[in-house]
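First comes one chain, alone, set out as C-alpha cells in the form predicted on its own.
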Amino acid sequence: MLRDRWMSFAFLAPAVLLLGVFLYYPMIGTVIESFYSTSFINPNPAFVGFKQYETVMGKAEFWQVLANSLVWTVCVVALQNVIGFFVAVLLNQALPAQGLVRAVVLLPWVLPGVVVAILWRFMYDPQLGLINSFLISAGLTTEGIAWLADKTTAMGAVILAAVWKGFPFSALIYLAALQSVDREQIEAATIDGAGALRRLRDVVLPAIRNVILVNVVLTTILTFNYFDIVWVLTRGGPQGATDIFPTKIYELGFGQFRFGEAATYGVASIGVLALVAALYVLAQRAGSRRRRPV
C-alpha cells in the first residue's frame, strides 16, 4: 500500500514540477511584485505594501478597467456560446458536404490572434473597409463609421470580432456533447408530440448541462485574459474605451515599466478569475445536491 502511494508520488511529481516552475511560481511573483513600487526613472523597486493598492484602486482608469473587462468578457461570452450552441445544432443535422462545412465554419477558430484583428481591422477602415461599403450601399449611412476610433462603438467592434474567433471553439464542443445525447429519448419525446423546442428544452438542454458549464467557464476565462484581438484592433483606445486587464497591463508593464502597477493589475485580475472558479465550484455542487436520489 504505502510502496504504490509513492509510486503515485513519484508519477504525479513532474507534473506538480511543471506547474510549480510555470504557474505558480509567476504567480508568487507577481504578487510579490505588487508590493513594491517601480518606474523607468527610478528602476530601483521600493517597498510601499497596500499602499501600492490604495493608489491603483483610488484611480478612476482601474474601475473603467474593470468594467470593460466585464462588459467584454460577459458579452463575449454569451454571444459565443449562444451563437455556438445554435450552429452546433445546425451542424448536427445531416447536410450536404457535411464535412465541408464544418471546415468553414472552424476557419476563424484556426486562425491566429493576430491575423483575425488585422483582417478585422481592414474590414473597420472608415474609407475602404468592406463594413462601411456594405452600409453606404445599402443607403444606411452617407459617409464611412470610424468604428475603431469612436467611444460608442470601439467596445461592440472589438466584441464582434471576438465572436466571430471565438463561436467555433463553443460550437465543436457542443456538436460532441449533441452527438453524445441518448437518440431513443429524442425519438420518445417525439412520439409523446413534443415539439422541437420543447425536445431541446426538457431532453437535450439537461443532458449536456454540465458540458454548457464548462465550457461557459472556460471561454469566460480564456476571454478575460484575452489579448491580441483589443491590442491590435485599439491598443485599448480610444481613450481607454476598450481598454481591459491584458491590455493595461501590457501597457504599465512593458510600456511604462510600471512593473508594480502592472502586478497590482495581475493580482486583481486573478481575484476577478478566481470569484468565476469559485461560482463554478458552487454550481457544481448545486446541481450534485438536485441529481442526488433521496
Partner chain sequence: MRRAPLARKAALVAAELAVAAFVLVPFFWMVSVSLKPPDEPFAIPARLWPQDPTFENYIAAFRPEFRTYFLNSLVVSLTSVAITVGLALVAAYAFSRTKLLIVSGLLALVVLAQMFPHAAIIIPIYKMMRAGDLLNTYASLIIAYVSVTLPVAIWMLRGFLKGLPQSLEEAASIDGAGPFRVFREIVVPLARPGIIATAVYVLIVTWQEFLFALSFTSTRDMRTLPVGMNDFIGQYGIRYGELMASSVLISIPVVAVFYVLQRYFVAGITAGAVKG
Contents of the next structure:
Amino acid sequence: MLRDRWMSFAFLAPAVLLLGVFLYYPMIGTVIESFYSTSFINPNPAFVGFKQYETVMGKAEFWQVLANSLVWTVCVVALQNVIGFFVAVLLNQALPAQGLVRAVVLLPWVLPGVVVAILWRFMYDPQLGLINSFLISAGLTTEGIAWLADKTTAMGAVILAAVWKGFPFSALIYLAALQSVDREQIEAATIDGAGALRRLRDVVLPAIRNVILVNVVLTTILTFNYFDIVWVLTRGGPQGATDIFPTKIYELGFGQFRFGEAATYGVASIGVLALVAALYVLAQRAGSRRRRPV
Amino acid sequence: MKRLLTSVAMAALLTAAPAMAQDKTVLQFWDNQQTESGLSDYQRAAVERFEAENPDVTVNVTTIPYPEYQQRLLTAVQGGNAPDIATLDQIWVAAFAAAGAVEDLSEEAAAAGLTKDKFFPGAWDSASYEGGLYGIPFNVDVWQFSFYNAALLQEAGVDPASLATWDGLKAAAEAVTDRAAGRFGVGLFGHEGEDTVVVMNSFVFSNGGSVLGEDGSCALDEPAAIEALTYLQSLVPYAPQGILNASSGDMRQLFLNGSLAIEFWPALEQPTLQKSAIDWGFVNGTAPEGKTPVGTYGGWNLAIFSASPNKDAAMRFAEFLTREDVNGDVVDLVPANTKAAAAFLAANREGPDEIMAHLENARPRPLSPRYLEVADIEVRLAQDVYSGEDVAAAAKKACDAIDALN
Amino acid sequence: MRRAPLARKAALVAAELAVAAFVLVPFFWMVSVSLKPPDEPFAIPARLWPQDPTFENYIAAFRPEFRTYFLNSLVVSLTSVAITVGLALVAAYAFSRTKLLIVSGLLALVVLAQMFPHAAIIIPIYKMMRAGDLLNTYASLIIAYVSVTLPVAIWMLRGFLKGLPQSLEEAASIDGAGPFRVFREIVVPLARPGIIATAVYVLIVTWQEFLFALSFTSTRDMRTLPVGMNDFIGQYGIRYGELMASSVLISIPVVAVFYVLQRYFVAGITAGAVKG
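Moving on from the form predicted on its own, please list the structure of the form predicted together with the partner chain.
Shown next: the complete complex, the earlier chain at its head.
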C-alpha cells in the first residue's frame, strides 16, 4: 500500500517526468508559438497575441476543418463501436471455426495505417479498383464512381476505410466485456421469457456500460488525431472536403512552412477535443447519477 | 589465432584513422530519390569519381523518397541539423533563401565560371532570389508534353500533329472517348499535388496568361487565364472520372494499359514508355491556333546550407555535378547545363530537338518565398474548375486569396 | 427453449461469413495484387486473381533493406513496450492507490497529454533529440514512443489495478513487507493479464508509427518498416506489387503474436475497462 504520499510521488515521478519533458515542454512551446507570427521564412517572429487566432478563425477554412473533424470523429467512432459491438456479440456465440475467425477479424488493425490507406485508395479507384469493377459487373452502374474525387462522397469513403481498420479494436474489447457478463443473469432473463433483443437491452448493455464509455472516449481521442488514412487517401481534398485538424496542421507546418498558424490550429484542436472529452465525462456522471437509485 | 588477427587489424585501423580524419572532409549530400530509375548506381559512380578527383573529400549520399523529402529537409533545417548540400525543388529555393537557411552563391559561382548562359535561363532564374543566387541549377524538365497512344489515335482517325492546338486536342479527345468501353481521350488530374498546378499553369501560359502579373498581383482572373481555364473545363467529359483525386501517376497507369489516349507528362516519362509495349509519340504541349505552347519549368537546384562548415568542398561538389561531362550521368530529368542537356537528350530521349525547344520556351513558377501558399490556392482553383464550378468566380476567389498573402 | 435452432444457427453462420468477408475482401485484394506481375495490377477490368501468380514481388520486397527495417522496427517496438509498460505500471499503481487532489490533477494532465496532435510538437521534440545527439538512434524513437503511449497505458493499467482486491496487499503490508516488495510480489503477478493487454496495445501502436520515425531517422539503416514503405512510392507513381508484398510480410508476424496472446489480451482489457 502507498500510505506514504512521498512513496506515491516516487512511483509517479518517472512517468510524470517523461511526459513533462517530452510532451508538455514541446506542447507549451507550441502554445507560445501560436502567439507569435512564426513561419519558416520569417526567422524573427513578433509577438502578436491573439491576432493569429482571430485570423485563423476568421476564415471559412477553419470552420470547415472543424465541421469535418466532428463529422469524421463522430461517424468513425459510432460506426466502429456499433459494428465492433455486433461483431463481438456474434463472435461470442458458439460458431464453427470460432478461434480462426476471431484472429482473422484482427487483421485490419495490425496493418500500418499507411498501408491500409494505399490499399483502399486502390480499391476505390474509378477505373482499376475492385469496388467499381464489382458494381459495374453487377450492373449497378455503367461507369466507375470516383468515390474519393467527389466532395459529396469523399468523406464517406474515408470514414469507411477508417472503420474497417478500427472496428477490430472495438470488437476485441466488447468481446472481452461480453465474456465477463454474468451467465446466470442472462439465463434468468431467458427463463423469464425475454427475447434476445430484450436480454441485450436489459441485461447485457447495463452490465458493460462502463466498457462502452471508456471505449468510446478512447476511440474518440485516437480518431480525432488520426492522420495517416486521410492524408494518404485524399490529403484533405477534394476541395477541402476531408480536411481534418491533423491533416491541416501537417499541411500548414510541413507543406507550407507556416509554423505559427499550424501551432494555432494545434492548440485549437486540443481545445475542441478536450471539450468533446469533457462532454463525455459529464454525460457519464449524469448517467451514473440517474442509475444510482436502481 | 582469429582473435589475434582481429586485434592486429584493429590496431592498424586505429593508427591509420587519425591521419585520415585530419585530412578528410565528410560532405553530407541529400537528394530526392526517384523510385523508377536506377539512377543511384550512376550517382555512386559519379561520387567515386569526385572523390578520386578530390582526395580530401568523402561524400555521404542520402537519397530520400519524394513524399518525405520536404518534411525531412524542413525538420533538419529547423532542428539545426541540415546537410552540407542538397537538391532543392525549384519552388522551395525562395523560401529557404528567405529563411536564411541556404547560402548566396553569387561570388562562388562567378569565381568558378558558372554563369547564366551555361544553363537554361529558367533554371538559373529559379535559383535567384532578391539579387542573390541560392543554388546551382542541377536538372530541369518541362510540364507538359502530350504523350499519345498512336494506335488509339489512328483508330479514331486523328492526326497526332493536331494535338498541338486547343481545338485539335479537344476534337481528338472527343473522337477517342468511349466512356462505356472505358476508353478516354485525355488524362486530366487535379489531386492535391504540384503536378496539378504545373499543367494548369502551362495552359494559362500558352494562352499568353500568367499566374502573377508584372506588379506581383494575381493574374489568374484576367481574360487570357479565364479562357485557358474554361478550355480545361471543357475537356472534362473526355477525361477518366475521378480527376479531383487523380495524379499524373494514376493517368500513367491508364495510359500504359491502353485505356487512355493522351497523357500529360514531362520528358521524364520517356524511359517508362520506351520500356512499354505502347506505340507512342508526343507533341510539345498545347496552345490556341497560331500560338506556341509554353510549358512550366520544373527541376532541382543544388543548394549549400548556411550552417555547413564545409562550404568550399560543397561548392566544389556542386561544380562537379553540374559539369558538362558529369551532369548527364547524375540526373534523370534533363541536365540543367545546356551542353550536357544536348548530349543527354540525344542519347536518352526521342525528339531531342523538340524537347530542347520546349525547354527553352518554358516559364518558371512564381519565385516567391510564399510560393507554396500560392500553389495551395492554385490547386483549389484547379479542383473548382475541374468539378464544373463557374470559372470566373473560382478565379476571382483564387486571386483574392493570393493577393491577400501580401 | 429455442424456436428454430437450425434457422438460428444458419443465420449466425451467415453473419459470421459476412464479417469474415468484410475483413478479408480488402486483404484478399492485397494478396492478389502482391502476386501479380508488375503491369497486371492495372488491367481493366480489375482481375480478382492474377492470371499467372508470381512471387517476384516477394523476392523484390524481401531485400536487404527490408530485413534492416524489420529488425529496427522489432528492436524499437519491443524496447518501447517494455519501458512503457514498466513505467505505466508503477505510475498506474500510484494513481490507483492514492487519494490526493494533486494526484487526481496529475491524472487529468496525463489524459490531456494523449490529446496533443503529434504534427504540432514534432519540431520541438526533434530539437531536443538533436541537442541530445540522439538523431538516427534507436533511443530517439524509443523515447518518443514511450512518451506518446504512456498516457493510454497508464489509463488502461490504472483501471485494471483498481479492480484488484486490495486485501492481499494489506495483509502483506501488515506482515512487514515494504511498498516495493508488495508491488513486486503481489501487484505485478496479479496484474499480468492487464500488463499483457497494455503491452499488445503499445506494440500495435509503435509497430505502425510513422511521423516520429520519419523525422528522427534519416539514414537508411535506421528506418523502421512503415517509413520504409515509402521506398515504393515515387514522385510520380507507386510500385503496388512490391508494396503489397511487403505489407503482407509485415502483417504476418504481428498476427502470429496476436494469435498467441489473444487470450490474455482479451481478459486484460476487460478487466481494465470495466472498472475504468
